[in-house]
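Shown next as structure tokens: one chain only, the form predicted in complex with the named molecule.
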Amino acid sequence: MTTTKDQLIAKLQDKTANVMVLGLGYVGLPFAVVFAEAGFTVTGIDLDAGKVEKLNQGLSYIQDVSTEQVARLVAHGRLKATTDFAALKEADAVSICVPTPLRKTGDPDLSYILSVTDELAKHMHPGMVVVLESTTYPGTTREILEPRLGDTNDLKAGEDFFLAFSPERVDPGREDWTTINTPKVVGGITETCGEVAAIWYRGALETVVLVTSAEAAEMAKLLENTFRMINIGLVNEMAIMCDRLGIDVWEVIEAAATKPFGFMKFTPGPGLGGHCIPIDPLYLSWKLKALNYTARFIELASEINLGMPRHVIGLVQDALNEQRKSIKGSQILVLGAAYKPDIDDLRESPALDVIGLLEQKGAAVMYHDPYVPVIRADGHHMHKEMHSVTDLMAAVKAADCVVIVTNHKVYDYPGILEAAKSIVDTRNALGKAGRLSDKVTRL
């Protein structure tokens, strides 16, 4: 007599199981549009009916998802959306890509994962495999979701229905290392859910790696990212360590980084951005308080990276300064809003830290961003809407001080340089010449 895990793993095997993905954001859309390809049946769940239309017409809103492949996939059957829950119902294999945000007073806010883990609950039934995806603390898999899942239906986790956690590794705009390269780590409640979860995640991705727990999985996410916000908060502390010695932290950085074996670059930069690298870290540090444990490196790393915005705000007070003249009154240009280069996302942006604390002092802000055509007033950084300046080199001119804090490819900076009358640069994205020139502070 074949067992339920028997029945499913066959379904994961001949990809006649049928796959839902909870939450087709950068890594939902992506994930989904993989397992499609691979050959599985797939069904995108989405609160946003805008997204749902949109990639049942065969359109992708997602930067890394090209628009052919998800018009191919909507056309053979294999790729649709909805925003009906009840498609759980048909369910074999799902997998949850919902946002792990933080709360406003720093602590994890877990809404997301809850919501739709209570939508899924009323259509478990036996011979489901069900992956956690969304970045968070240890033990959430198993003290948050099999108590839903498995305790409420009265099923039991790695014999009814099998349960596991699988750190999400999406890089956006990345495109060496995408969702179906990257190698995956996968951890069950169970050795068998996770053994499970791995034969599913086989079907469609080049390198599975299975670990022995759910927890062993949700911090080896939490390392990865932990790790490079407390190098970033090192090269931070470098940075202001070398501006009170007077030595110039691009050069050090560069010259350690001839260091063949034991050293990994970092940059220095106006402060840490994303919706990844200062986030998750506080998911652990969050859980290690309850446990009476202060994560001090997190902790520390937090506070040096929540300062650089401050910090370059005294660079902007000095280069004035040599100006004769005060942040007060003062025409400033901010140059480069998103988080990151070459990029649109916003959220985090130490820029909308840097344009808020200017203002306080009294600055006239402008920004330029050809990514970021507007930010919205967020009532924390921002008490009014600002649009990116339409001439830019006229507002790099007007400008008492440009502060370069994105270093988009696209900016021409030659031409910033010659056109500017004081530049602080938080990105060394002038270089050398910005080095040779007395109108440029650099971080």
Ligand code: SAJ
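Please read these numbers as outputs of a predicted model, since none were measured by experiment. Positions refer to the first chain, counted from 1. C-alpha atoms forming the largest set that superposes within 1.5 Å between two forms make up the rigid core. What changes on going to the form predicted alone:
- Comparing the forms between these two forms on their rigid core, the Cα displacement of K325 reaches 2 Å or more.
- Taking the rigid core as fixed, one finds a CA shift for A164 smaller than 2 Å between these two forms.
Having seen the form predicted in complex with the named molecule, could you give me the form predicted alone?
Chain alone follows, minus partners and molecules.
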């Protein structure tokens, strides 16, 4: 007798399964494209009508996905998008790729997950596999998704439908490790759930790593980013200590990195950015508080990293002091708004805090970023819209201080060094030239 599981696996293996991706952002769109390229018919669902319209016109709005690729898949009928969740009634395989930010109080905001899960629950039927990709705390898949999807529809996970967690590992701007070749961890609510989800993912991804539970997969993602967050916090504190001691932290890091074992190079900066490192470890910290346990490494590293934008303001103050100027009334040019080089991603970017803090102190702030023409932000300190300056070198010459926040490769750093009155370099973008110049204050 053919079971529900057997029927679904057959669809997944011959790629006749209808794939639905909930959320078409930095994670969802690359995921949808990879599975469409592998031969599945993929429908993306997103409430942003602008994204849906662009995708259906064959246009990409994500830097890591080319318009040429999207246009070809749309033309061949492999990829389409809609704002209507009713499309889920035809789904065989569903991937949930929605944001999981933190609230201003520091606790997890699962509203996007809850919203799409409730919409999905309206259209659940036997023979579906559902995988949550959105980063969250251990237990979310089992404690929140399973009852909403299964109990409300009288469906049993592992028999009638198959539920799993697989953490996204998208690093915007990378070309060496992408959605298709980055190993994919998968863990199911039951062993059968994990098996079915892994079969689906192996139909498009090069390496699938099956773990024993959804909780193990959820925790693996948090370990990855907690490791990075704590080590960045350590090297940020090292930068502050070296500043107090009059030692060049960048020279220290390069010297330590010559050791061929037992050391991994991390570099300091103006703060943490992106959709994972500043946020994911705090999900784990929040979860552990419910168990009366304090995640001390996470709390300390977060405190140090969150303090880095204010440390940068102190460096700007020092640099202006050399000109007998104060921050108040000075023209400050911030170079780079994206959270890391050569991308257009503003999520949690420390540039937003640096700009906001400078404005709070009365500075006239401009910014330039070749990838981010407009900042529309409501960050910790910044609550306004700004437009990138159009004449970069004129702005450099006019500024009392240039603050390098994001070290984009396209910048003419020798030209900027020559034209600027004063520079605060938070990324060692100027290298040796910055170390030797009296104009430059380095992190």
